[in-house]
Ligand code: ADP
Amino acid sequence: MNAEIRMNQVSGDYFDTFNTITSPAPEHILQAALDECAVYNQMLSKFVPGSDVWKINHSSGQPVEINEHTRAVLEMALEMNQASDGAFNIALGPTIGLWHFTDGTAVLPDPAEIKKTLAKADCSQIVLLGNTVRVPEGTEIDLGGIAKGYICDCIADSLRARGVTSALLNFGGNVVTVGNRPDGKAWTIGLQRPSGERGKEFWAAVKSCDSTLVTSGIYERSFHLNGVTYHHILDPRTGWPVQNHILTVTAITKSSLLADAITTALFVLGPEKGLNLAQRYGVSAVYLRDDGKVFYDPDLDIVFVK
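Could the structure of this chain by itself be given in the form predicted on its own?
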């Protein structure tokens, strides 16, 4: 009988989420990789003075020189904006801010203010040339809906470069697997039940090896007012929460950067258009609707939990 393989785990708070790496590799190797999160946060957070995103948002419409990491994230963000007909939009931050989802203020925004902020959220006006980007004056970008995926990819690559062949990364719901489990079997990743206890109740499960799962759902941030639930996933075309009866959508693919960008687009577009978009990018996707109906890529190996 084989001795049980000991798993090590390191964790830390980055990007307003709790992040963990679990692996049989030595703890100091895992910690060194996790520590790199701080470096990427300094580059990609709009809240860090001097970061690339901070400089872009304070450029008054002038070109800004950016590093290769920021460029890679922006390239995917602008590509997904175009591919999804605007369903993914990194300039939507000011509109989201009008909703006060995080401070407990259950008040509907002024429609005139929504219209005003949306007028400044046109990603087609963002010009990216090599390592230089120009964002129109008055437009503010936020890479929070995509940067975490890129960072997950980078940390996973860092682990591989350090000789790690088996690891599970969970960065606030962005899950990345490096290789298989220590016993050689694929990792089993549960899909969170929207009404269930976080991290303990799942409505489905998929196998994962050297792949990533990213989920967008209405259950993370929302408020209730006059019998209506308003959640944080906004339709960039209207500035209002998406109302398409979808509770959650998960994207499964090799690139966490791609998965992070496409999940929001999939949610906004809904199953019919969303599954077509996912297929174009070679992404497997699964939707759960509020009546319990499921829509998914027929080639996806998925087990449903009753």
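Computed from a predicted structure; not experimentally measured. If you superpose the two forms and keep the largest set of C-alpha atoms that fall within 1.5 Å, you have the rigid core. Residue numbers count along the first chain shown, from 1. Compared with the form predicted together with the named molecule:
After superposition on the rigid core, the Cα atom of residue 181 is displaced by less than 2 Å between these two forms. A displacement of less than 2 angstroms separates the C-alpha positions of residue 202 between these two forms, with the rigid core held in common. Residue 100 shows a C-alpha shift of 2 Å or greater between these two forms [criterion: core-superposed Cα displacement of 2 Å].
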Second form
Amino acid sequence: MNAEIRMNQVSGDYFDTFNTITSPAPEHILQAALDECAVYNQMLSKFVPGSDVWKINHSSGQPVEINEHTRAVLEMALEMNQASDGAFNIALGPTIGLWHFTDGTAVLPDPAEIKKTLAKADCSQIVLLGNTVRVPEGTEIDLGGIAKGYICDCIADSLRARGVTSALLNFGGNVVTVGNRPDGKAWTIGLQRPSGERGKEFWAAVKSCDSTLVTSGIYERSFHLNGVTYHHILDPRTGWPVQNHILTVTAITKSSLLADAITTALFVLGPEKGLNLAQRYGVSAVYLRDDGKVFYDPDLDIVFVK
Ligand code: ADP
Ligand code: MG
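May I ask for the structure of the form predicted together with the named molecule now, the form predicted on its own having been displayed?
Below, the chain from earlier opens the complete complex, with every other chain and molecule after it.
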């Protein structure tokens, strides 16, 4: 990269991850865009009392008025639930809660409790009409598999609206690029090696300009017990972490909302069904299995690192 171009970087913790924006644009502009994360967190976090998701999860079966952002996320979530034959399921809220992935408790849930919560995890019972949503009593939603993608899109649009023409957003595994690098070349995005040092070791690299790369992996939120890795992507049929030998899958496309939803679905579905779903959406995808085998869209321009 041209040595005269100075890059600025702002960062902050949102949505339980570390988020950065890197760009030659002035720092106060980057900071103003990043600060908008707080607004989206207020709407979409299930932990913030009064957020749209909090209201939905405390609605006791009554309709809830939601804003346009929450509606956009729910629309994609329900569409992806259907498109993936249920692999992507935002109604797993109570099941996800039983696993305590966010508070570091390494305890296996009671199978009877899992069964009970799964009985309420039916997305087809969620009714979205205009800006109103109704979920059955006992059903709780969790947007952990999709919200970050939507927020990344919004922050990238906010940067563009503020006149930024070159930026790299990295929101804990969700990458969005605005334009090219300042030197006019495409950004090169490394895919994190699952066992490697964060941000330092990569197993592959992809070029990106005004596009997004979203990764779902077993190494982000997980715990180990008796030689088994229990990670945060659940198979909606069993309520247990997906065990299909996939370490990580990355989706590459324009919309980070779509990429986030589909990546979680791709993880659950595995390479065969997953690459088919990705193709239907015009999304490029690449999987890494625990024996080192790679499955990917042959049209994807990707460089593998030895
Ligand atoms: P990350 O959070 O690391 O970006 P994902 O986008 O794959 O990874 O989201 C995983 C999160 O999605 C989990 O922490 C949980 O909140 C939620 N989740 C888990 N399993 C599913 C599933 N089958 N469908 C939809 N959301 C899920
Ligand atoms: Mg996701």
